[in-house]
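Consider the single chain below, provided in structure tokens and representing the form predicted on its own.
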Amino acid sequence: MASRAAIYRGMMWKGRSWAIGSRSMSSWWSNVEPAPKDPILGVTEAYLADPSPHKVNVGVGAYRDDNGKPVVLECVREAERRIAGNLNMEYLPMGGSIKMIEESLKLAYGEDSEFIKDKRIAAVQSLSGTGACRLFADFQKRFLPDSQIYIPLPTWANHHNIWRDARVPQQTFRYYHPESRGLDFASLMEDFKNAPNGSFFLLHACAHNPTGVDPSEEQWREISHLFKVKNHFPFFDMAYQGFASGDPERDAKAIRIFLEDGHLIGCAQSYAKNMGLYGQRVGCLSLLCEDEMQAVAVKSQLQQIARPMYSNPPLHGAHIVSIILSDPDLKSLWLKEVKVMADRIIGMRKALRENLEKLGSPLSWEHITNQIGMFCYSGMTPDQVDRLTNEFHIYMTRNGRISMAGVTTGNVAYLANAIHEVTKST
């Protein structure tokens, strides 16, 4: 071992830092940037800062009530109250909370679902919608390192940076269609069709996130159809099931669809839209496999992906979900929470579209009550949205996505004059 004395002659002195050979030790990290501004969670900032009495923030994706408060369901604090004293604070397994994970696959596979009952289903619990996604995404880098992903246009931008990093090769495939505000299916199919057979593709299971346009059930059955000529591969990220239409079941269809066709699916689901959990990062992974014995060897590698990530995943949010999903009366609270919530997005889509019209702007705003979930993909074009803040202090992204659980019957009128205002001479 070298001496003291020897290691210090290899270090200088200079300031008040230390150099080792020709690197000074405050300066590892000098070549570092700051990182860009998240495009969604800019706008928040950018709200926060505005103190006009008269700023509207409908760029925000979690819901408000019509005071444009954040809400906690009741289901959700009566579970609080009966966990409260009555749990200890250890680990959850790898995989999480199996209790919470059994009553996720109902949600998403059915109740009666023989998919469960053969045990085909490997899952795990994940930090919601994203962790299930990057998870996924690390799963199919490592096991199929050759393969690429097929991500809608437009999405979710942070579907980009999950795939990306667990550098997996990305595609598109066209999805929305400007001019009608609408589904550009016939392009979409197109694309299903030209890519390579065996392709992954990540689909919306419904309330597509930016544009709130989904197919329709008999398209979904097209998709599918296609999906099995094409040995295509479905990943499902249901970010809003329940949340949507107010019918978990409903929401749900498309990955029953696929699941009648004999396909073997993905589906990354969350709790943070439908039950309000956001903070508490509680989701679900799930794969559908060919037997019991496959389903056991690929869970086992989901949970070898996550030990170095985050070792286990939460257990506060895991137990809430659980009590609730697994008591009647608390889940038959949840349905009814839940069509409240999606009802107050459908009621502000009809009130926004009735009060653009009402000021009789030559557009048409059919997209806006066409469209389901918490997001209006509007068509305002960025230097539109730009005016919208700069003249209104109104705050949203600047692809025009507005959050629909930021309009209230105290804004919406507010809000539609202002968006008249920069569309009128389109």
Given for the second form:
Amino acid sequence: MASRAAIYRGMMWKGRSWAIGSRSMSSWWSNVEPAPKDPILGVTEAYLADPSPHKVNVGVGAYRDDNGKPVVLECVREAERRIAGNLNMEYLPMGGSIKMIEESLKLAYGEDSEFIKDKRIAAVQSLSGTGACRLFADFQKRFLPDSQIYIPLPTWANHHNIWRDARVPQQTFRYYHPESRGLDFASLMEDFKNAPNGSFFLLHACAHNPTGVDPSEEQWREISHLFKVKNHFPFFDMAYQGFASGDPERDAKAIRIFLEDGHLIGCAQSYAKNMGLYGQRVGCLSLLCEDEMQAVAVKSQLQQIARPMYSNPPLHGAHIVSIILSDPDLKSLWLKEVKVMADRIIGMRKALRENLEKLGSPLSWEHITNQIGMFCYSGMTPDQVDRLTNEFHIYMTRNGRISMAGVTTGNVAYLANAIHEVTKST
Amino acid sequence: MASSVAPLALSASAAAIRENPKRIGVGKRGGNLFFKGKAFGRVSLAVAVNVSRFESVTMAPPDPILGVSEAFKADTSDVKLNLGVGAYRTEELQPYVLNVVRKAENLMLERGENKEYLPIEGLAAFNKVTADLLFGANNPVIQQGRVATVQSLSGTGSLRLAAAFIQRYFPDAKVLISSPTWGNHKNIFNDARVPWSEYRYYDPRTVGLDFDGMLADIKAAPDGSFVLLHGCAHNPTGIDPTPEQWNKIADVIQEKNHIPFFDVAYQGFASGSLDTDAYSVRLFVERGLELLVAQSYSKNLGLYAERIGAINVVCSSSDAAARVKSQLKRLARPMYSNPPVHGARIVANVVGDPTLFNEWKQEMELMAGRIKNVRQRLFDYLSQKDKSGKDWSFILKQIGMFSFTGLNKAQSDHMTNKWRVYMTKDGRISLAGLSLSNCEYLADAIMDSFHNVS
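Show the same protein again, this time as the form predicted together with its partner chain rather than the form predicted on its own.
The complete assembly is shown below, putting the previous chain first.
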């Protein structure tokens, strides 16, 4: 690196007098390497650059309608109409929109949750799910500096980045069972048992990303019980409430089970998918505390972490969420719309599986309909994925994760055919 | 360690519960949390209650700046002034949404744009206009693609990204910050684990710039330090270097191989002119220096709550700019993945449309003009009323939203306690929160606090 810089300087400045102390043409940033492309967001970039008319994007987890178009929900448009050009833009409090937080807690903890009544939940508006996880990770580092985080294997790639940049050491626990393309429950429980008492665990509340594999209700109850025995701390990342089954109450079942069992949980919520507010960056981080006083203290500390990161969170998306959730008609419209999205995905899962079976694939594709949420862990290898991209212009992440949101009645047959082609000789 | 403490607490509480089921659990605050659970019967008594991990979490102190507004709101007096946070108010002391912003929002609504994720670096249209605005579209650094621009969460977010970048690539470097500076600067560098030290800036004797002290401290710092400079309208003092002084500062920075790091939160808002307020940044760029600039649209476009700004890194080559940009993205991804779209679209629409852009410039002149008028009125009252011969002209010399009154902490507290004037403890008042009709009251309060309290 150093010699390259020297050669560059030599070539460019031969014969020129070089002012002492002038750094005009050499750079401070010579040791800055180009960062690797983000594995998920990089897929869309590659897709966009592809000129093929057949290309299919089943990479990033953003919902598309049956025409492959992004969707802005009607309830969102209506909320926007109500606020456009009217509202002032004053800073939100550091903890974010009180209204939005109230509504978010009702959604996650239950409309009539006693914890809300008793004001035991420390909650702040966050920069969607990422921001909620990051705030928690920084909080964990600050107040429990010796703790670690146990993350499922596999998980959303950015989870690793978040806790790493927060400098909280990570461990993984087994989760996915490749042979069945389902949950490796026995290993999961074993890992929970073997972890030291009082460990911190990241759990996906519903619609596990990237596998789509969720524990059953009974399995959640067993996990909750074991967590009590081991005194583990459950941190739920809930990015798909409503989006998984179509019913937000049902999708919050795992959290409710843990709450019933007396756990003091943490929860990251996102409105990116279930309200289609991706680019608005709206979410909520909450921590259930022993009592109101503790909740107030914890909230104040969360704000203290947010202040030097971004001072206070963005208004627009939070406003949309508050309006929708606090207006009975709009909320009811939202529930309908979220069900439509979830149903479309479920429909595409069925279609993809049926197509593959019709093609006479030697493999089992049951997992496509067993799994839930936006993603399907296909079981394909990186090489097979590369073939899909290079030969068929189908874009997805190399771990074999298919974003079902990108599947349409128009492309499902093409997709099935391509998958069949690259897997039939397995 | 959490795991070693918890079992002890657990067994103690388990024993307590077995002995007497009604007894409150361990933990300082007590609270019978376990028995509040509905499904208590499901769990055997051998499994004990969850004491919170966060027992030891104490209440954080109120934010010195944002906390002021909260205190103001809680005050029920008839006469009270909020001169705390720097958010512009009209003469009627109402928040102001710029007309161009309303227009842009309506346009956006009509177009029905989608809400897809922005790329990690933000909205391309925004990044282009923001760099053009700052450096001038014809600036060679822009023409040559030598600026890495990443949309960020207003000024704070831009500073934080830059700080994280400094920590990662210059782990031994220090940032020099002015004494005083915006309160959150220190928090940002602390949380990013970047060491900092202060350079003299404010001279209480003149209520002006301690220029010699500033240069001396910048010179004394180790070579290759980052020097945080306020591009215009220094916060909290309102005291800016003159063009000649900026030139001398650039000389010293070049001599010492320091890296200039500009915080530009008031471009256009200070003097009323976007170009005038960008003078210092453009001067340094012209010198061929690599530098960083954090921008914010909170004040100049009134977009406070939308959190829109950018971090710009001027590099010596387009290759370096590309690499730097990629690493800034890598820092942003685990913080918030990608930035919020709404504010970015507003800026892109306003700046990108010639009609709206001109209208914006007019609105900005109005805002800056109101502040100048209020300064004049306040100065007039103070000069009139104060027979001590004290020179209050610094109020006119200072620029931007803030004025450093020279009041100390005790005097500032007196302002609040007796006069219900809410300001920060460093003696800073936000003129944006002052109306012409309140100037006399404020003048009285300042004089009383200055002369009668030590």
